[in-house]
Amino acid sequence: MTPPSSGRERASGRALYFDNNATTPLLPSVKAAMREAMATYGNPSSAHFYGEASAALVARARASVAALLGCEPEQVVFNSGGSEGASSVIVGTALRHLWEGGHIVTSAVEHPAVLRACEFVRGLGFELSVLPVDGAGRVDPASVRSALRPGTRLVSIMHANNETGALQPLEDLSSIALEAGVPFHCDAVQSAGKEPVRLREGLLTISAHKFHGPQGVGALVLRGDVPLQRLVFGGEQEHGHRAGTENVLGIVGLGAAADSAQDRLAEPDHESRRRAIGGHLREGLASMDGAMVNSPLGDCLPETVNVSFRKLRGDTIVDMLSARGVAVSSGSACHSTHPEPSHVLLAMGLSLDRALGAVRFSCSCLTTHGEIDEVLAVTEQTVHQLYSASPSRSR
């Protein structure tokens, strides 16, 4: 893929991007679908033609996502993004139970925004339940069972993990939940595009920059008759969900990125491509001194790989490996800066010093094998001048 000028290429005259979790790339068609609709510039609530005109380029992009999720194109609702719909559905159904009060369940490898939007409807009065996860980082559905009780307002949980790719026994979890008649929210943030993700009554909310459309656009799908309050007011925009003027350009980019994700996803190679390419990239880390790979081996995303060093600091081969040209993370985004041990692997049962040493490869569907060969080349390189600087780094 073409790097950004970033003034960090490498000799071979390109950067290497290995942090498609965090975000990915804008696709050729979705660039060529959000420049083609600068040329239409209506108010989408406008009963002009103009407004006309907009209002059709958010519709078809609507039935876009709509085809990609399995729903119905009027139980999508635009957004911001991931955060804002994990916002818009925890703190909106506290917000409809304020005065009776009730009680959450979610899981102790949530992304910040579901663990950080439960903390403050605890802070208003409701009950919370963070389920522990196996070595895998997986949710037991017996523990979701359990945990239900007369009260329970919502059951939130991820499907993919951002930081290890670990992938949730959804159909399990959300049944467990729908058949007690307790609102089930799933986070597809990471998920949707690259795996088939479908929810036959819920919520479930996803972000477009994630599979290579726009930042600051996402959705939120409905399905069922769950009752939100509403968090942004004006007027009736998103079938009265979340008013303000659309953003039709990221709009448009979120529905070209939805149907280059739907054609991925009908391509008979589609997942055995993925495996190799993760597949390659798993093998090569593990195989280096003092490896240790965190990402489960069945049921996880394989674009996925993360890994600890013995006796490294993750932030430290993060900054080294950008210095030369790669990019990579420690963790989730959000706390790029401000490195902390990742409360997914302490989780898991890590050791704080695992935790402290990890760090997260994360492909796209633009990732070659080429590119693959040389990021290990470039980290076996990394992390044996750390281990060869100071003898106590004793593998």
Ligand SMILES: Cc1ncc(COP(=O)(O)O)c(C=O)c1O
The other form holds:
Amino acid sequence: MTPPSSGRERASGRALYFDNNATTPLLPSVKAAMREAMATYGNPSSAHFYGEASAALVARARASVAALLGCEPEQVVFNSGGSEGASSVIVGTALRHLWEGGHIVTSAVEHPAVLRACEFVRGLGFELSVLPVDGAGRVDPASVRSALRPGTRLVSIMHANNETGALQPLEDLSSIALEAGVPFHCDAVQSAGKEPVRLREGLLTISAHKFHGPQGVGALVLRGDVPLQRLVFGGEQEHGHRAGTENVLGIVGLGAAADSAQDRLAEPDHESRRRAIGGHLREGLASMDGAMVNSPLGDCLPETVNVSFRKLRGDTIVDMLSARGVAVSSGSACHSTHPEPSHVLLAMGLSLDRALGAVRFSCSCLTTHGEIDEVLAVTEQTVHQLYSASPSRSR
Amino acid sequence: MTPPSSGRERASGRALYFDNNATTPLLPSVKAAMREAMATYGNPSSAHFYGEASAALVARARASVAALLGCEPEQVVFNSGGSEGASSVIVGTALRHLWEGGHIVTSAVEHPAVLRACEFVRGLGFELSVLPVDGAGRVDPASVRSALRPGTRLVSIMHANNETGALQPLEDLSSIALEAGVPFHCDAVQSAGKEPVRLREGLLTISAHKFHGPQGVGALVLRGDVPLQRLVFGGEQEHGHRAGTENVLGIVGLGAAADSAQDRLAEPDHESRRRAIGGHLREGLASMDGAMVNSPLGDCLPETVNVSFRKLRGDTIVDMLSARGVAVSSGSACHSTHPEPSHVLLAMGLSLDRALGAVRFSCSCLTTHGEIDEVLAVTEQTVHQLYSASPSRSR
Amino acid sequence: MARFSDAIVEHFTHPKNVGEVPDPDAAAFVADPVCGDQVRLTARVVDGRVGEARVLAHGCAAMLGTASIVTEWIVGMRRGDLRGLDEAAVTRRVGGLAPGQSHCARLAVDVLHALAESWQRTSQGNST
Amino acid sequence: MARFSDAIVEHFTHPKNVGEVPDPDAAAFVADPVCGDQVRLTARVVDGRVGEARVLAHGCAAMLGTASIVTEWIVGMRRGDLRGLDEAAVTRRVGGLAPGQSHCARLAVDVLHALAESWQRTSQGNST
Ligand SMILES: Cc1ncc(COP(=O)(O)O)c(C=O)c1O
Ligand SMILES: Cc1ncc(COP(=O)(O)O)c(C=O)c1O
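Could I have the structure of this protein in the form predicted in complex with the ligand, to go alongside the form predicted on its own above?
And the full complex, kicking off with our chain again.
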């Protein structure tokens, strides 16, 4: 992977990117498609030939995304990414039912886009059921069933967790909601492009930059007749679901990323390759002094390994690794004075200390075994350094 | 301007883009900045060096936009464009005051992003004053004053009209609202980058693709303490005003477009050049058989010339010109069977026939006198052809 | 994607047989009250067949193109041929119509059938 | 933009004087109950000046870097010099601290003042 232009890592001579759950580099094919699209500049809504050329680019990307997600092109609504996607579903559902009110079901391990939107609609008078998860971070389908009630307007549960990689039993969860006639929304931002994502009905959110497309563009898949108030007003773009002149370059990039993801998913060794890479990383980390792996072993994105080091702080490890040219992320969301423990790890029942010690290593399809070896060596050295400097040297 | 890759205009050997109010081509400097930024791929929120490199790109663009609009960088909130910007102001204001309700003032000639968002919040129980305009499309400041009442939450009036180019007396309009303690929002999507846009307080919406930046990215300027409910939930990006991983490439493009616009605005002949180009186009069109210019003569973007041809239909002229390699737009927004007359032209008091006959020619800083000559010739020939084929040959 | 067939573009860009046949053997005018489109079609009959047709039209570009295509198409047709034309035939002949353009085929059929009526009236008049 | 000064990065990457001075002439331990950071500083005194200092630290990277810098900085200082150090001096010495990192300067000052106290106690003990 190309190193970014920064003094620091050139000094260390190293640039190892293991933060692919935060964002991924553009693939060469995506860059090429976007560069080429820069020559076309019509507004896709315009009646003239410039508009037609732009509209054709958007239509082609729509077909690519539909092919990746197994839906019809007309069901794809382009938007500005995962946060808008999730917010538009939660807030759009609430505004559609504002006067009657109602009830929304979600899980304790959702991304803040879902959880904070849910908090907001609670303020609008909606009731919320935030389902717990087990030690592996999974929602029990039975808990969805018992949460449903006559006024339930939506069930929103993610596919792959961004912090641990844990996969939810999507098929079971969605079936329960859909059979009860309740719309189901799946935040598939972390799984799209890695795992096959199929939803026979309901809503699905993806974001291009999590699978080698550009940042700030994504899609909401709308299958079936889900009552949803749109939030961006203006023209009739996206079949009236989302106004605004289309982000043509971004959409082209998303389409190219979807094409390439579809190719990868079709490769016979796709699964074995992912498992080899992820397994190598996981085993290397797990064998280190004080390490406790937080990502479940089965039903988990192999690319994501979340690990805590006993008595060490995750944010410190992230900063030390960054200074050594290794980019990873701490479980905690913000980087203020008081590191906040991850709500995901706490919901899984981990202790505060363990949650504060979490570090997330996340690979992509570009990660190599050699890079993992190097990252493991630097991590081991860093952890060792921290332990030897600790006032409470026991672990 | 580079022609798009379409068979049609290659056949006509011509590609003249006169639809710059719909969207503008990327400037070479904008393309170059975006191409270069493709090498940087961190998430600006990430703590490591990749994140820092991306965050630095965003910070630089934020400074450029702030410089163009004469505000502080912290007052710039990046978003996905003009429709999101306007919707977030109208809907965000209403949701912030949902239980108390209130009153919103706007004008009859706003973009659908504003008008439809206003319609929506009327459904939430808000009262609406839609101010009329005079024959030049302008709002009378006195009408704003008399519309204000104790529960007024917002006054939203655009700067330059997208259909006619008419400029509102922004300074007067905003002063009246602000002096009454009511937040003022200006949709400056069409004026930013062309006219100096300054607002000492309140809210301002811009969209990059209207001044040679990319589509799908824009900014909301938030000056002073305006109560606004955010609509996109998730992380703490954009100082908590708008969540979602930043559209880094788009933002870089917006920043580069702002830099270049600032340079243009500072050129001593900026105004005279604009007036020469616009005047040439306007006079050429006005002198044609059956032509009636709808854009006001003073206080108007010179780049925009909206003209109706007696007894001819605007959408037909657009299609005929498109077939001849000239891209313009009809006043009507949609291209369905029944062309809808422009709400802007009707609000100005024009007849239905004249509104249906409107064609908008819009230039950019790239438009040349030679291109205008060619467009005038093709337009004259087209209008002549339509008149000679008309069953009611008189005009 | 394309909103117009190549034939329609060619014909509205370079319309054929614009105008009115002087002293026509058949003439028809139709107008659509909803979309405002208007077509005036006139023809000269030679040996029981359309010898020449001319058209004046007002409306959307697809209507103008369709009208022009019709003037070439019907040359050589008998009165019964005109009566047999339907919307499907027109749509095929113009190379297809986009969703919002079906009124063009309808108006074309209307004006062609009206032309056939007018032709019948003049020929009856002539035969008396 | 950068969250750490170059000096802090250099010191948390390659920390100096990690550990404890055996049989120290002065020793101090401070902990921040809010952020959980901990620093244990020990020193050997030679001719009334700090001859050697070692540190153990737990906390954020800025704290680790600050602690390491301190161990080099105070060598050669008298007890009164330590007492005279304040947060501004520490912040300058470490090359600046980002907004959320001011606790590092506070903890460093606390541990340095505590070291001076301890030094006084031991020197009083020695003198009796
Ligand atoms: C599971 C999940 N949902 C939603 C989002 C939000 O996506 P975006 O940053 O594109 O708005 C993310 C990424 O940050 C995510 O990991
Ligand atoms: C005046 C005005 N406001 C808002 C918009 C919407 O901007 P965007 O298409 O970037 O969402 C436009 C452009 O279409 C406009 O001309």
